[in-house]
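This document starts with one chain, in the form predicted on its own, laid out as structure tokens.
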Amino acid sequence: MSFPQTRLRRLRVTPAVRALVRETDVHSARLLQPLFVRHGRRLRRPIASMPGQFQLSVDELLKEATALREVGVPGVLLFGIPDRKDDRASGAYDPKGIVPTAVRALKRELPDLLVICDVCLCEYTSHGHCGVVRRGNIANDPTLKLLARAAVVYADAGADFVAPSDMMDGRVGAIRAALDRAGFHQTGILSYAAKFASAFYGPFREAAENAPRFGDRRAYQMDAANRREALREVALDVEEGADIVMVKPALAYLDVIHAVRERFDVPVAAYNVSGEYAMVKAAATQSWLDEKTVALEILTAIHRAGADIIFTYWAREATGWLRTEPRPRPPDKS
């Protein structure tokens, strides 16, 4: 039928319609919160182009992952700065570095919270490349057995997945056979399946302390411009091993997220990254948004593309938020 008898805006008239017939429903159990974390003590260092987000120590990490669970954020996503960086990066596989001091920390104090590591050499590089340096290139082979090595250790302090975020080739396998073979079977792995080569990065890279100091990465993050690539890449990643497939950036990228949602059946994380939030936050900061609803729309699309995780800088604030829009009535069960 059509008007007058078709009228959809019936479906539009309240809050309480609209939430009832609402086909995409976010919910804080799918947002996870990325962490920073450097040593020291009390230490909760602003992030200048990130309102709103700090540099934690480990005692302040834990304050700010307790009140992420008392609200019903489930995980945290950990970024390490170490105090050292060298051409080996060394700090990104130490037993005693900032991630897996972290990682025994929270999974002493918060067992249930669910801690994934990201797994990448970029912020533990004197150079700031994602892997090891040869003749003024990043060599794939030699990274993958220094990433190994940084998964193994974390898994074996207590984290739940491995988050390898480098682009190298053959990563998620050698990864996952590394962990098998230290008796890590449970350990899962979180792969940035499509990681794009982003100018949305840039507020990241001063939280992360790991802009690369020559070049760009662009010699193995993916091209902004190809998708079919991209379906590759986490063709490649679910073959090796990969748990759950992640598309970074999110929101440049919806049709990716989609298209990946619509060819694998497996868990699709995406990550509403650092410019993505920075922009908002900007414009909110000037009245020229509304900070709240922009959010909520952003966290929407992303799952409305096919995301079932989201990675993103609100998820605090973003589980306070929904907990005050309108939901149906759950049925009388007396």
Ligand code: PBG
Second form
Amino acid sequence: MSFPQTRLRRLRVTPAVRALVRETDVHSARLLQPLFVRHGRRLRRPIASMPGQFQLSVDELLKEATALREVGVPGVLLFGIPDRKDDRASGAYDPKGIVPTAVRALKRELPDLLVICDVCLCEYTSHGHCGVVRRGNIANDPTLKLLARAAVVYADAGADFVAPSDMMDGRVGAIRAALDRAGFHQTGILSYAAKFASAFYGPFREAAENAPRFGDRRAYQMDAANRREALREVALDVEEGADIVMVKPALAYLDVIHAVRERFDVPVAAYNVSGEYAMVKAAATQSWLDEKTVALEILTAIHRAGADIIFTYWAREATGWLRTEPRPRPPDKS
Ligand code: PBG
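Please supply the coordinates for the form predicted together with the named molecule, as a counterpart to the form predicted on its own shown previously.
Whole complex next, starting from this chain.
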């Protein structure tokens, strides 16, 4: 049947009908907020390239996390900015380092807030690369031991999930084995399985102070052109024991998210990265875009593509927006 019997506009006539037939509902239970934590007290340093985001000291992090919990954000992803960097990334696996300190504080104050720790060396190495450097190359296997050490330290501090974002081969297996050896059978691995070498991470480099001092990350992060290779990456991570797999960035990679969702039966996450956020913020400042509507459209698209879980710098605001979305109202009494 086609026109005039079929009129698809019938399903769009009112907010109530539209809500009834909506196929994708972003729910705040699926939105997680990345946070940046550093040493100090009463620090709330704005990140210029990411308006509305801050580097926080642990006391301020607790306030932020409490506010997030109150509006209904289920969890946070932690990035640490250490005081000192060295070529072995010691700050990444120091039990007294910034991330384990923050995790212990969060778990003490807000035990039911999910705490996910990014596991990578780039914030902690003097050269800014995600692994140890040997003869100008990022050495894969020696890096695995350090990543596994960091994961165990975060698990010991109370992290619910560790999230390796380094893109070394074999890291999920190495981390799973180390966690199990240390008795952390319940600590999950959310792997950045298909992480692309992307210019959309630009603003994050200011936030996490992790820009590489030489070269770029193309010898370990994926080439933007490759979807089949992304599926191989995911397959390997699942085999090595990843509980949740992530695609990153999200917006320019919706087809990859979709392909991963179709092929695998594990929960799929996507990372709505710093550049995706900064672009909208910048345009909104000029009144070229309406931030709220665009952000919700983006999150809906990422979810529609197949991501069950979304990391987004809008988690807190979006949770508020979703609660106040226009809903069908009872008719006026008058
Ligand atoms: C660290 C890491 C990066 C991001 C998450 N973890 C940066 C990078 O790989 O250069 C990017 C997040 C964002 O842009 O929001 N390996």
